[in-house]
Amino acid sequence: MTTIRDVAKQAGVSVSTVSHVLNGTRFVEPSTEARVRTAISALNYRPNSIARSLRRRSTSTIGLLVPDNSNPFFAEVARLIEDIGFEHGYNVILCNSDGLPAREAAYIDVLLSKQVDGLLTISAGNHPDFLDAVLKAGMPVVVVDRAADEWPVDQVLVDNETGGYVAARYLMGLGHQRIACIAGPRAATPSARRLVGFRRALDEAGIALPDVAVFGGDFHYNGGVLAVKALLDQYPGLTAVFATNDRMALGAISALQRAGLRVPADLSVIGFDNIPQSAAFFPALTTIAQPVEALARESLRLLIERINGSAAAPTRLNLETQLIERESCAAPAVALPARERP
């Protein structure tokens, strides 16, 4: 393996001069720097990143923990964080917990042992215990898309409750009154908040949401399929469905079509996330869009500030959602008085 001494010998300079060229720690004459870089290229020299990290006490890496990287929403968040992190000189180590707390804890141990500079976490559950280990280790951390108010950490969240509220108001504005909800896992706080906002809008309008009209899904496509089969059986007269993520909404549309029902002529469907597939599906999905780019950019901004030694009090950001109207919602087949639209 080529060493820094080999480079110095090839360029006819001292080891310290090669080090200054590599690290930019002191001015080096342009002609001398050119000889050093020519030698580096000729010898195919690669600096020892582990040794450099120990000297600098920085690895220029960030850990990103997500619950399911097969979910298009999390995949998009991860890609944006990777791209934006690269712009700021950081490499991102992606860890997929698959929704398992034990796997989350194992990945945290790995990231701590690798001495990453900071951690962005989208936890599988409500309030992960592994944050204790992260905070005790003194690692900067930002919690993304999951509320963790009892922990002294920065949080970047989405206003899921208002998103659910807007979804219900939109359906009621079209004239729907028998509306069902395909909720996500109970441990997932975003889904729970979307259901809270959805219920609040219906309560304000005096419209009932019986227990049989709420199906506990799993955020997967097949979860939407199973939900529709159950809802059609247990909630007759249903005219609209709110799914708390787009994958379940797309599964719901597919199941309705296979049951011989037309979307939106017979039954309307609205989702949440605005994943890329939602615009390409038929009919194109009306949905509540999450601010994915802002979520990624603000999370990284706060984490880099912590890495750089910010002493500010923990920050909680709550980003707004947006209604995206497409083709999957319409007035019910039996027209009812339209309510004020959001």
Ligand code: RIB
Given for the second form:
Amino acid sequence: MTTIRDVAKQAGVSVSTVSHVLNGTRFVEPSTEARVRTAISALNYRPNSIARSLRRRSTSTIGLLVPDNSNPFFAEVARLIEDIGFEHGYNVILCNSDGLPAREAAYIDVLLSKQVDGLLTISAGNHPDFLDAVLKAGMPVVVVDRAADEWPVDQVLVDNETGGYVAARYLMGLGHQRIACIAGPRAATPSARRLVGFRRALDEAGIALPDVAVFGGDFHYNGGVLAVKALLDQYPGLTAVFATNDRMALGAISALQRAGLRVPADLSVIGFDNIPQSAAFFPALTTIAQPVEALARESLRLLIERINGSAAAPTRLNLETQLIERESCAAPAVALPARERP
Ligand code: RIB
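Would you generate the structure of this protein in the form predicted in complex with ligand RIB, following the form predicted on its own above?
Below is the entire complex, every chain and molecule, led by the chain shown above.
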């Protein structure tokens, strides 16, 4: 394997000159730099990144842990973090925990051994015990999307409760009163907080939300399909459904259509996330959009500040969501008189 000494010999310079050209740590005469770069490409020299990182105590690499990279929401967040990370000179190692805490812990071991400069994590559940190992190792870390309330770390979250509240108010504003909710996994804090906001809006308007009107889903398309079958059976007269993520909302629409029901003519459906597929679906999904660009950018900003030595107290951001009105919601087939609407 070609070494830095081979490059120095080929270019007729010292090893330290080659190092200064590679790391930009000192001015080198342009003609000398040109000879060094010619030798590097002629010998196909690749600096030893581990050795370089030991000298510079930086690998210019960030670890990103997500629960399900097949979910378009996480795929979009990961892509944005990768693009913005590159803008700041960082490579990103994407790890998919598949929602399994044991796999999360395994990946944390890998990232610690690779001495990544910092970690962005969207944990599988709301008890990210692996953070203990990360903090003990002194690795900069930012929690993204899924809160880790009791941990003294930076967190970039979304105001999920207000998002759920807005979804309920939107449906009630159309005249719906028999509304159901397809919730996500209990361990996922965002879904739990969306349901809290959703329930609060109904309570304020004096609208019931019986237990049979809340289905425990899994954030997957099929979770929406199973939910519709249960809700149509257990909650007759249902006119609208709030799914706490778009994948379940799209699954629900598909199941309703297969059951011979029209969306929104017979039943309205609203989601949460605003994944790219939602705008292309038929009918296009009305949803609560997550600020994915801001989520990625703010997470990286805080992490890079930590990597650069910031000792500020932990920051907790709560980014706003936005209602995106499309085609999947309408007034119920039998509308209440306007005076009775909340
Ligand atoms: O669709 C996946 C869900 O889990 C999103 O709503 C996101 O908030 C994540 O927590």
